[in-house]
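One chain follows as structure tokens, the form predicted on its own.
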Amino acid sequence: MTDKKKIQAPRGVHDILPDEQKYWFWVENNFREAAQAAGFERIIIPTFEATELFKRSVGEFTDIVSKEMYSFKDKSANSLTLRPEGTAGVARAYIEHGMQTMPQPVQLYYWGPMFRYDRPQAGRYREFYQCGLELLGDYDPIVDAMLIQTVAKFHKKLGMQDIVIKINSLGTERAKGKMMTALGKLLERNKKDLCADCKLRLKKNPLRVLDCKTGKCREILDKISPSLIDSLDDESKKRFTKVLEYLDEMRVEYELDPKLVRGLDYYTHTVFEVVARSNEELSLGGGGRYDTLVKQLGGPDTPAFGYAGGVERVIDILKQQALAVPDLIQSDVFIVQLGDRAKPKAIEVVEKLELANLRISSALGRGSIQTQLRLAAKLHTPLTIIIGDQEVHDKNVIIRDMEDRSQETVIDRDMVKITLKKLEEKGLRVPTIYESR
């Protein structure tokens, strides 16, 4: 008999297993909640879209569009590319849906996987997710420092310690460009000691180059130590001014990097990084202003601004910081039930529960008792309701609670009313019967 090869996931991807859920819904949860409360709406965007939109908008020349965007024809011989970042398909849309006909700023929030052809390493996959927050439609500074602002709020939210967000600015377009080609007369000179991908970096975009995390490289720019903010004309410095102005009434800590960039070439003005001092190399999101990308992509000239984050690099700091993530209260009660007779019952009991709009879980049909309850334990409810025969046969249950252990037996008709006190005694949110879920 031929051994048949074992099938795993493909390198680079990674299974999210249940007992991982509670940091994954701990991250979305406060993210949600932070945009929310700075009024960004939700967007859901398609996982793939047309190759032409990232070579548009991302760069065709960037690391990502040459090496490592996942792009398929379709059976209609379309070009496809599976998104490798969020604010090419977020601006699409807006241009798409007439956008620019809403009260602007329009603001968008979102999350979902993104994909890239990247090497594997410690935060660092080829299918991973990103939060993002895009903001279309206002040019003011202060659009800027609120964006911002969220950003810090969110991570705070988390609870995360020695946060660090490190912003500078590229300029406007033209000041951008004399930038570009300052920095590549200086690169030129050391250009037999840039690594591969950076030699080809100074032919398309220098800037690209201070984004390098190769030894050889970063001595070089050390030792050239170009400044970007010494570099940009006066319209841009005045706007910058005012950005870190606002952020100081803001109270948002933040530190000035003068040779910070992003790696897409869409940004112009503000561009930031949000950073863990414990390992500042690794960036667990950032953004910046990309005034020139809608009106790029055939849509209006439009001003915007954004931010992209990794979940998976937020969640490992979180990990790293050992701090406290709620366990997930899967259900508000167990149903435990023991025989033939009580299997009806427990049905019965399940759907006045769900009426009353509790979570409730079970396991119908396996087990004893004590393997029950264990696995009502495991999953953290407060409550269990117990059915047996001779519940069955005396028309009531028994209501465990699961901290103290005590119990109740209680008539079926006060069922529902009495399981709706326990809880608010417990301090937990007590749902109406028409609430929504």
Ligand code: HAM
Contents of the next structure:
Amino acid sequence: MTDKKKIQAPRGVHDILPDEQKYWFWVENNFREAAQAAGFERIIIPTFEATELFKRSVGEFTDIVSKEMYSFKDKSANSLTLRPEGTAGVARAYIEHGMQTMPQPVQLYYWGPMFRYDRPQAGRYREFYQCGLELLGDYDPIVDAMLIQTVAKFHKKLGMQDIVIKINSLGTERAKGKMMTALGKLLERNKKDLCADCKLRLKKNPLRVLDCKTGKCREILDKISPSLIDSLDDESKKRFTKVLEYLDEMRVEYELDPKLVRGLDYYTHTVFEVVARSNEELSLGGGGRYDTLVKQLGGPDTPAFGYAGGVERVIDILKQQALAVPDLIQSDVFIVQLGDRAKPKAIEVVEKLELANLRISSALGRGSIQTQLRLAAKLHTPLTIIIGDQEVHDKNVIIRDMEDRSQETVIDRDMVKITLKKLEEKGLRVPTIYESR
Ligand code: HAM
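The form predicted together with the ligand is what I want next, because the block you gave corresponds to the form predicted on its own; please supply it.
What follows is the entire complex, opening with the chain shown before.
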């Protein structure tokens, strides 16, 4: 007997249905425009990579690698992992394609699904989308500021309010190491009260204790957590001050957060996170400098800086703040027809309009005019052309404005010309869908 039990999507993954698409196109379009304006070019990296790549970059004792990876063996017994983030893949691609021989910096942007075995809850998924920027081959502090400015512009373009950029510096690799030792010593004294995970973290990488969410560990951290910025050496401080000065000059608002360390191991110097005031626990995005990563992965010594945003979380804020998001207009004209003689004429009309480079939709097989008009309204088509037996006889068509519902009868010869004029009056003669260009 076949099992008839309904199969549902696995926990923590979600369908993105047609009604949601306008948000997705809108965010992607605004992200792409902000990235391209700042000189970033698109890269598409694989959804899965060698497991080793993430162990060596994100860090073996981070939550992401130790608890959240979707790893599997393929049929040749290679250990592979669904990417939990994009930076490692981009760094790997930089090395693999010899991008250090290209003019530096190399600026890349990406958009795509990431996978983490996270605890599903609002804004936390097991498959989620990230939009990311990576800039490789430049150590100048202005680069940090420029990329953060691009991130700020992206949020501004979307009209988002009450967004804060939190920023900190972990300092050079050496300064970070010293800070880790100092933190380790302080935590050692409170070891017995740490959770089991943190006892292990303390041994392997004390910095990761700062990611812990359990009440007791947080209490200890609040008590002992040294103001990280104070432990920076002069070189690190000088560099960080420069980044902040550039941000001031660019009039990018930020908030210093000495406790910000980020949950991935590859960072040195500047780190930052974007949060909404309404929920500072759930970051909308984050990033920082990763000057040692490319070398660590076997490539040349290459300083780098990057960011990734969580698309679902950005969309949640757009909805929460009831921000204007344009409807998706997938076609310029919808053809409505009724009656046997109208069909061949409708086909002809479609051909003529397509020759004029217009995007046409229709429901030639559908029933009543009302049903067809409802479909046109659902698709947000600005104009419909209505053809019945009468219009075939009179050699004309009816053009209906879907916004104000006005109708005009137009002779066949003028149909294309008047349709174009009406669309132009609506400012819709250029591509109206937020699609990849
Ligand atoms: P991350 O902070 O791990 O950084 O992730 C970036 C963003 O992805 C988060 O701020 C959040 O918006 C979103 N995100 C993370 N996990 C989830 C989840 N389970 N569900 C929904 N959204 C989530 C990175 O991934 C680094 N690669 C960023 C970077 C780029 N650093 C340098 N370059």
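Positions refer to the first chain, counted from 1. By rigid core we mean the largest C-alpha set that fits within 1.5 Å across both forms. Computed from a predicted model, the values in this text were never measured in an experiment.
Taking the rigid core as fixed, one finds a CA shift for Thr51 smaller than 2 Å between the two forms.
Relative to the superposed core, Arg11 shifts its CA atom by less than 2 Å between the two forms. Lys192 is among the residues whose C-alpha shifts by 2 Å or more between the two forms once the rigid core is aligned.
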